[in-house]
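Only one chain is shown below, in structure tokens, and it's the form predicted alone.
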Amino acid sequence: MESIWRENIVIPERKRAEGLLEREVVVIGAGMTGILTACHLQRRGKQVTVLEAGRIAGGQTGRTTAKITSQHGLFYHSLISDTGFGRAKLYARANQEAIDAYEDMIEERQIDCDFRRLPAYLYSTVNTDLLRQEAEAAKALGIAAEMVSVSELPFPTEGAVRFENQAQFHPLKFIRAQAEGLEIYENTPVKKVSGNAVYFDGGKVSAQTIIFATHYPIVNFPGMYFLRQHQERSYVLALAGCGRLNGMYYSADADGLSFRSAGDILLLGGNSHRTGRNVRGGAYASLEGIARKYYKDSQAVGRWSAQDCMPHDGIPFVGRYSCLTGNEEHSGAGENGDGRKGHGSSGLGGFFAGNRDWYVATGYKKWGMTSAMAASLLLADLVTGRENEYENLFTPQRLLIKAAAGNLITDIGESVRGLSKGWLRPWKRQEETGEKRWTRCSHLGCRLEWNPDEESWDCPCHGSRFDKDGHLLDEPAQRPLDSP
């Protein structure tokens, strides 16, 4: 079973890129961020092309629960404490404006994508102390939020914070309409990015501006995003026969559940974990057990998982790829796509320098749809030279030590452990065939862990994933696993 968004939705195929192309802007990645950014720039008169390694919306966009909300868990109270009131207010406003921007685009083009305004609830089954703090923080930042009691969940709660006038939609119906009229090349994985050129098998695109909208940045140096975020996976079960909810729900508790309706289908989500930390499996089985307990007459009609980039300070990275500039080449894939020396990276310049015309959007946490719109609007302004009040909020060059320190230390520990295991035991023998298989990630060499729920090799360091035969599933790695 797959994501319900893919049922009965056909996005016309696009051809592969070939030969030598010249454009003003090239966007790498045809997910929600890439498509929205290309739309905004094309409307402003820019000549834009989009390169997609697979199919349009074939990555995380097709696996979202498609909530468009400024309700981002227990976040605003800590954001004020860690980064200051002014920065927190900008964050809240950027996400509120993103909701409105979706509605404006949908109304303008009359897109039938099941867009619906409704409240988002942050609930707890334990206590309301943290919820009350969050409600007060959100209200202070200008969000219409208040403490309420809720009754449409299948179990009792202690209370909830209601965020008014949020939204949900069908992401693939929306992106199918937005992709019309854009120049998009599918099945065109990027092999290398150098200066103002993006290389693929059989050709390249030369462009004034390059935008990395690949969920996780595919170039290690400059930027070093692998040191600034990790990835988490979460799971969704689609259930028929549960009735419709009048709101979207997200738990403030550890190991809590999320809920939203998609027509007559209920999306039940949960079991979030760091990528590479599901060696015992049981994530889907757990959700199925919850469904049997609370929705006895329900029937599972779909199930899938998604991957989220988790920045250390909780704020997405949107802006220039790196703070310094230079003309070094940087590999995005191929033999040296793991960041090792080989494509002209020399000295410290190869680590820190980049091209001034490179831009990036990543680190959306679990709020990809809202963040994609906010990021695309900011990127369009940066590329066209317009002022944007959110530039300093999202800049990848920020350093918010208080907000980031704890997660940074944890991630360093995970990376040291994973790298040590990877180099000490780089392969594992397959029980069925006796064949040896490398279990060292092709990104930076961390030890991969087997995920029995999805039959994949997952990297706990940076979140790359491979199927049982070593084929690449998720970045930042850019090449498959080798046999020993």
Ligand SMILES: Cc1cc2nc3c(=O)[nH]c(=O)nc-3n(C[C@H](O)[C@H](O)[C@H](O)COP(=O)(O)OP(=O)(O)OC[C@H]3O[C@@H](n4cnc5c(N)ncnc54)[C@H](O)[C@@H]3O)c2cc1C
Contents of the next structure:
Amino acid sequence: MESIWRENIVIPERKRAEGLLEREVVVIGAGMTGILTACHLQRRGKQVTVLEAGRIAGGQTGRTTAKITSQHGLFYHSLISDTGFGRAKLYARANQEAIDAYEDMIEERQIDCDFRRLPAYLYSTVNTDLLRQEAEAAKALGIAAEMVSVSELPFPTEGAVRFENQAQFHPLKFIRAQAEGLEIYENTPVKKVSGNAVYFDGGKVSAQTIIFATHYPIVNFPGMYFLRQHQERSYVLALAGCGRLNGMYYSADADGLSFRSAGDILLLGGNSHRTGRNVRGGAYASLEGIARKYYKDSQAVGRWSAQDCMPHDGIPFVGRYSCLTGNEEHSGAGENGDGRKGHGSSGLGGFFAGNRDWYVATGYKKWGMTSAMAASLLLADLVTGRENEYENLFTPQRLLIKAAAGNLITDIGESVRGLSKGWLRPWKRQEETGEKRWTRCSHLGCRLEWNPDEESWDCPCHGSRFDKDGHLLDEPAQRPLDSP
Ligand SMILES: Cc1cc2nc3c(=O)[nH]c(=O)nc-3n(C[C@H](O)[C@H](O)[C@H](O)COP(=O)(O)OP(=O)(O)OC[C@H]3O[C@@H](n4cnc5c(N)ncnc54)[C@H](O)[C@@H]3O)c2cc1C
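Having seen the form predicted alone, could you now give me the structure of the form predicted together with the ligand?
Full assembly next; the chain just shown is listed first.
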């Protein structure tokens, strides 16, 4: 089911790309990241084109809950101990500034997108110890945060950390306005990226700069993002008849819930799980049970799910695409015909060769509104040669911190399990029909698992998804499933 954001909103359809194009910058993906990045670069005088596989904001951005907050769950206390106070302070500031940047863009063009400044609450029904630590950490980092008690939720809580002056909006109204002046081609899936060329069926764009804003990066090497993050999915129920909240709420507890109002509709979110790990289903049913219990007079008017990339250290990857530093000095990986060095390719030949002209933004861990804004401002600075104080924080060339090693090991374990099942036992028998289904993912060959809530085949290793007929739903896979 579509999210409520698409109701009453028509974003005019753009044509497909065709033939040979030349631009200064090509952005792949027209979600929040791609649109914002294209906007900033165009304002700085760059000739930009955006290629989108489906429709504008048809990816995760169309299914977000669109809270614009520097409050990212229980995060700042552990960020300080994992990466140090200085880096944590930069992270907090980048996300705080992102809220203001939205407001500036909205005011400047007088965009009617239901933007509202509201407090964001991180609550617990269990205890306040972790909340108190989090409030202290956030305050020390310069965020206006304090412990409070909460009265708006339909159940008692132990307390909450309130982040002042955060925001929410209607993401598609915002994107529709921002997309107006941009050259965007829809229904144009990128099939291959090599050197400084981006290929699609029936043509290519040659560009000095290529930006991967595809949510999960679609080229495996040299970025190796399949080893650096996994995807998590969660579910949203839209309810009428619940009244309006004056804040946005997110639980610090395991299996906790998320709340925000959008006009008279309440968005109730929860049931997060690693993509591919919802084999029993029941995610929507449990949200519906919660709605019946706490909002007796409510009616469900929509439901949907979405997923996001979870980097091992909790910090997005924004910057040059490669995972290695200085690899632009490796030559010979790609043939660009212009004599420039260091141009990788999407094949194994490009494994060690980075490409200084490829950029990426990914790994927002379900906080992609402020993250996309921070990423787009950083990418615009990198591409136009301006200094940006957040470059080292977000760089994809950073070393793995010790605290992230556990997540890396878990992800490697999942990949080994998924790959061995995919290659040794690539099919599953459908319980209802007894029919054998070929369920080897077209990304790296891991075995897919059935998600009964969405009737989709989902990959537990890297998060690719396919509908019941094998059509591609979510990246990093780029092809449909093969037939048995
Ligand atoms: C349930 C849920 C609720 C959330 N709520 C919030 C929230 O309240 N606040 C918040 O800050 N964050 C939230 N997030 C996270 C946020 O929605 C995402 O991080 C953000 O929307 C990602 O934006 P994006 O532009 O990077 O990706 P997307 O919006 O997915 O855009 C990527 C685009 O790339 C396109 N693409 C992919 N492959 C190709 C190709 N080969 N060729 C061309 N195009 C391609 C896709 O079609 C897609 O349109 C939530 C996430 C979930 C799962």
